[in-house]
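Only one chain is included here, represented as structure tokens and corresponding to the form predicted on its own.
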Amino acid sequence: MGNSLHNVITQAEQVILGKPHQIRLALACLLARGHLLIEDLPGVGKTTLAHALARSLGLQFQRIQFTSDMLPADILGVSVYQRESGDFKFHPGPIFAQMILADEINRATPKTQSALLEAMEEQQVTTEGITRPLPSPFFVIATQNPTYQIGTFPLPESQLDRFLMRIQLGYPGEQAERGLLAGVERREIVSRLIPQMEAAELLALQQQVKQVFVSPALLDYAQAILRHTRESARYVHGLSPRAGLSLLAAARGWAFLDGRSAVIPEDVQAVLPGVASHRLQSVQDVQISDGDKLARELIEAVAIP
């Protein structure tokens, strides 16, 4: 792992203080070129995260707080007519930017959440008959209230499968909540952080991090993991192949972090929780929030070749 990465890492955990491994897993889904979804209560750091990395990173960032009132267009952009000359102007939207906050994702209708759909998987958007290229990198980490709260919407499984990964963050330990109680506002430190990298680096660090050797043993115990959930009756439905794809790409960014060039059974097993906890529900409670108990009892349950 390069300085740059490191100094990411350093200024990140200032802020988020006890949480060293989540901070890695979003690392590691930036490096895989994926996309965030972070699920926990509110005012546990999950806003305040996506700003640190986006800082750190030296990305252009936007946040999109989502209401039950908001429209497709006022993230994608809309045509104002110009009266002087006679045609309309295509106004972009806040979608138009490398990094994307889309705070509490899930209080605004699928009608409006759909509209990140396109953006998420081709990196652009199509606007009334017009389909615009977004910068790049391009990414989204969306934050989520858990859905028994008042005034949410699920996310569809279309939805929920174009996020490479899903984290929680969860109450900070004693002595980290110690720090945070007698330290200084979180906003005035992401305010303070200084870039340790540019986008074009982050986009040659993404490169790297697709040359990262994934050897034949390794992909029979990705294999083993998917055919294990299509095969139990443990289930509602198996893991997909682009969530195995996702499984290689998170196990390439955290190995990379890690600085190896080969990825190991236990880089897969690190992010195993992050890609399939979202993917998986259990045919005795389909309850969204038991995947991560899910992907723990598969990493038990599937032997490393």
The other form holds:
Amino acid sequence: MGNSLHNVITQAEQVILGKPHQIRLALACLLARGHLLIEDLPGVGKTTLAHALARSLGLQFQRIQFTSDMLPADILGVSVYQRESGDFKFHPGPIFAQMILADEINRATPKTQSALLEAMEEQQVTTEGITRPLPSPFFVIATQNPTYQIGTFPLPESQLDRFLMRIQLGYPGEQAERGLLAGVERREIVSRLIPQMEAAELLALQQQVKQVFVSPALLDYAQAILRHTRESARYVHGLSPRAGLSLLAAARGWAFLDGRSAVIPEDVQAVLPGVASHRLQSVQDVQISDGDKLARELIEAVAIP
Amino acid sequence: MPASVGTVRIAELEPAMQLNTHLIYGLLICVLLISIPHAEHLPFWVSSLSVMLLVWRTYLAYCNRPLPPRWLLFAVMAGSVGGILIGFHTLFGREAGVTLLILLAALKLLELRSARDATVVIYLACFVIITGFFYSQSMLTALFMLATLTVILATWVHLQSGTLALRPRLRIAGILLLQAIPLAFILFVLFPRVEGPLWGLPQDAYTSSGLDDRMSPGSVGKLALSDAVAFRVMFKDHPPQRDQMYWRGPVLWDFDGHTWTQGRGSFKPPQLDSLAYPIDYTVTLEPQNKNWLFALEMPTQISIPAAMTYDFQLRQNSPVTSRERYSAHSQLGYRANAEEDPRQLQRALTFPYNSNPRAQQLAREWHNNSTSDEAVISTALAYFNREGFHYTLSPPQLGANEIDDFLFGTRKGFCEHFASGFVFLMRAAGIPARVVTGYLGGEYNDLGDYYIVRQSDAHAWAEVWLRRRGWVRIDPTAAIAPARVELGMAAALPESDSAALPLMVRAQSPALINVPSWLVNVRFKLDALTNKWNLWVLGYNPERQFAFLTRMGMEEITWQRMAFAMMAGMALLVGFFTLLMLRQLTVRNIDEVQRLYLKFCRALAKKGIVRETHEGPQDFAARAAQIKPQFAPAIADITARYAALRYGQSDAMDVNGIQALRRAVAAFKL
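Show the same protein again, this time as the form predicted in complex with the partner chain rather than the form predicted on its own.
What follows is the entire complex, opening with the chain shown before.
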């Protein structure tokens, strides 16, 4: 692992106190070229985390605050008539950036949500018949309020699936909270963060992550997990093949962050709650926050072959 | 303190095991499935009560309502037992026992509180399933029970595993059943069979359908509507002509104007001479609850103990209550009792003199106008042939003088009318005659190379005694409907009647091609299969067991040897399955690297540090190192080597790496 990546983690840990695991998960997700969904109550540091990561990774950053009256054009951009030249000129929307923070994505209407999600999937935007590529690398970190809160349009399963991982931050620990309350305002710290790498370097790291080795023994384990979700009566649906691919990609990212050139079962177990919790639904209709618990049950139910 | 302990106990007991709703549905289906085969013979109130209890339980499970209180269940229970006692006068025996068990199973569902209750229901279901065999032992029944057993097993797996989905559950149940098949086979083949009442079913397990020992107008015609199998015949060489296939059954002597009965008395033993056209065959007789056996006229030898009566019937001492198989030898050409006792002949001339005056009159005319008995017989047959008689399944009602009414009035009848009328005429004309009942013909099943004789082949004919020729068979039906003798019933009956015949009987006739040939073919195949089932599964008695084991090369067959062979076979099979399972459990993927790592884990496990099955190597190493810090470096070293070999990109055949790991594991001593 490059030194710069280590610095990114260190910087982020200074901003988000007491959440090293979540920071590493978020980074692993970015390294695996996946989009990240952070779900939690307002005010636990979702936006700050996204912002800190963007600053440290040296990416162009755009924040889109989703509201219920937002239209797709507000994200993608719009063509405006030029009186001087007599033709239309495209004004790119906020989505034309390397890192997008889609804040409170579930407050927008499904129409607007799907405009963003389409861009995430295709890495390009098509308006008025013209297709325009998005910058590379392209990340979306979306935050979402718990769906039981007022004024939310929950993302359907098919769109949740577009996110490689979903993580939760949770309340900070006793000590971390003390540091937070006593320290400087977070926004100030973020604005002072120094970029630790450039976009090109990040692209190279992503290529390296792809090279992380997955052995047949580990594939056995991954398949055992998938099979269990499909055979068990505990879940409404088993994990899809796409979820299986995501699991391996995220595990590669995690192994890379740990400085290993091969994936071991612990890597899979570390990312499994993030990868599986938004894709699994318990048969007994429990709250979404129990997705993590489901994933931990899953880990304990599957023996490592 | 004691008070708090008490409350805790109650709190633990009450909601204890909330059984899964799906499991409850599974148990409901089990109880429903085991009850279905009994529905037709259970008293109506039992069936409806069971259904009500099941519906009630389904409703409670669906709405997640609490179970009914115990006193209510007790009241229902007491009422049921009372009802059974009133209805059957006992709680034991086949009917009452099965009824009680089914009600108990349904009631048990209503006090399904814990896993233990569910287990009880499953065991009860497994027991009740057997009782279906008290009523039917057909292949279809067996298949249905197999399906039911699969469902019960799947429910049991559900109870045991908890979270498994339906499909894997059914798969496990299927595997369990498949594994049980060889065991069941060994038990079936080798379990010493003892002949005796222990294995027999109670007398009331058999209903008799078939020929009776009395005959009145309509009694044979009634049988024509049944396509139930009476017996199956396999001929050793060429089968005889169809018009020679007279299967002799009860012989009827005494006539009271309406009914022919067997009568009593024997004066002269049966005697056959001038034998010709020998024929050998094997009969598999369906249970009929009657003493007689059927054989081609006239039988001379039979392979099972049976006596030949004075009128050439084969009889056993006890009724045929289980499928009976025997081979017999018959002579199609014979002279029967050419010397007959005068008292016997006198019996064959007796008839109620004050009835049927017109028939008597006609017979006397024939007698006076004829020179010989033979001439009288041909006159009578010609009379039947020419005077507009009809062969029909639905003859009109007859008046007080039945014979007169038939001969001069309706002139429509089935074989019993003709046989009865003919014998009456003969007796009135002074020729000794008697009625013989049995079966005529049979349907060839070319798939199994045997003949099926059905109840619809039942027939009645006549025998007359002629000087020097003895008893001679005369079939008056042949005079009116020769097709009945040559082709079978369906061909002989008018179109309107044959529609009433069972499908299979109609299908026999080549003249009526209104049954598709594939259907006939399917039925033949099914019957061939049923025959095999009857022979080898239901008919696997001591003799067949002996024959089979001898053919398998077993010598000196005693029950001790069979029991030994059975135990040995079971032990071998169970051992084999155990090995197979152990292999799957532990030896799977046991490449060298994994083997060494597992050895390392065992070494730690001996010190109480057991790796969880889901615990990755690094997590485990960290935990172990925490407990045994002095070995941390060795543990880390072995784990790193193992992870590199198993998960790393290193060559799988990295001999040096494996060597190093082996040395490290060997050196690892706690």
